[in-house]
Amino acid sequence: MLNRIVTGAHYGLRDWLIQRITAVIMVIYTLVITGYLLLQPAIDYNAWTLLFSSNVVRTFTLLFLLCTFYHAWIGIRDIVMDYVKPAAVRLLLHVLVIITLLLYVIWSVQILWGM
């Protein structure tokens, strides 16, 4: 009988399937502006300032915009693991990356909901 011993992370399923969800909600998001876009006959600071006065679009884009940072850390954190061997710079990276993604969240808000 084999005994089979599972360490780290056990990333794999769980992150597969939020990379899927995640890209689903973003071309969602994608195709509806882009269709709302379309079908605008100007696209000038009036119809950008139409479409995001409605709560229901700026957070549909923020969840979007999360969606893509959850997706890129999920990305770039695999790309790292793969990669980069040294411990200290693998760290590094992760936790720039992560104060990064961070200052978009917080600058996406801003820019939605700012005055």
Second form
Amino acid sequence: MLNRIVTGAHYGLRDWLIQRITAVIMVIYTLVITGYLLLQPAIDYNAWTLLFSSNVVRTFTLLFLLCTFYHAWIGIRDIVMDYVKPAAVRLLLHVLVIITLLLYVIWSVQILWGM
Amino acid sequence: MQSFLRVVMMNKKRPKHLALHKIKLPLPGFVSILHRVSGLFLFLSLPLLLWMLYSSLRSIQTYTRLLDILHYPLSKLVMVALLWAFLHHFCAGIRYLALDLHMGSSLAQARSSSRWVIGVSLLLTVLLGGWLC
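What does the same protein look like in the form predicted in complex with its partner chain, given that the last one was the form predicted on its own?
Every chain and every other molecule in the complex is listed next, the one we just looked at coming first.
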């Protein structure tokens, strides 16, 4: 049934699942944060930084960002696999995207805990 | 759509006709390609979004400067485009999660939910964009 030449070896299901789990986490975070912000009478610098001074908010924001980066990796990898045919270019793009996303992870920690 | 493509790809004797301007995409296919385009757009905007989070939190000076920059008409245009990309990706993503759970997978339901995804994401873009601007 499975055409291995097209699908590769058994990473498909795991990534398919991770794509959906990260999506659900991002949906929940988005709804909670948006709901909270819409309920605030006014958002200024003090209210904004007070929100992000909480360790719970920082932790779940980092979780949200990590989910975003992993989700983005799977999506971008699929796009590259679909449209970029030469193996060398494909590999180069994959490596660049992975390194970029890893740098975003480090940057995210610095933003949230270095404010 | 994907299973359809797989069938086409596996049956090698079928003639290829990929004149993109002649293919009339059905609405669910249109939502699918927009999901991809909006996802790519959001990925490319990640450094901008992270920089905005950084500026908003770093200090009152960077926060004020960020708000000043966001007041430019061009910034607002970019923000509304990003808002739409996020909302479309969000709504279409929820539709795909439902389809994965075999909810609304009949042709009529899939067509109507595609219409809803396009409509709701546009409406929310206008509402939230108007509220933010």
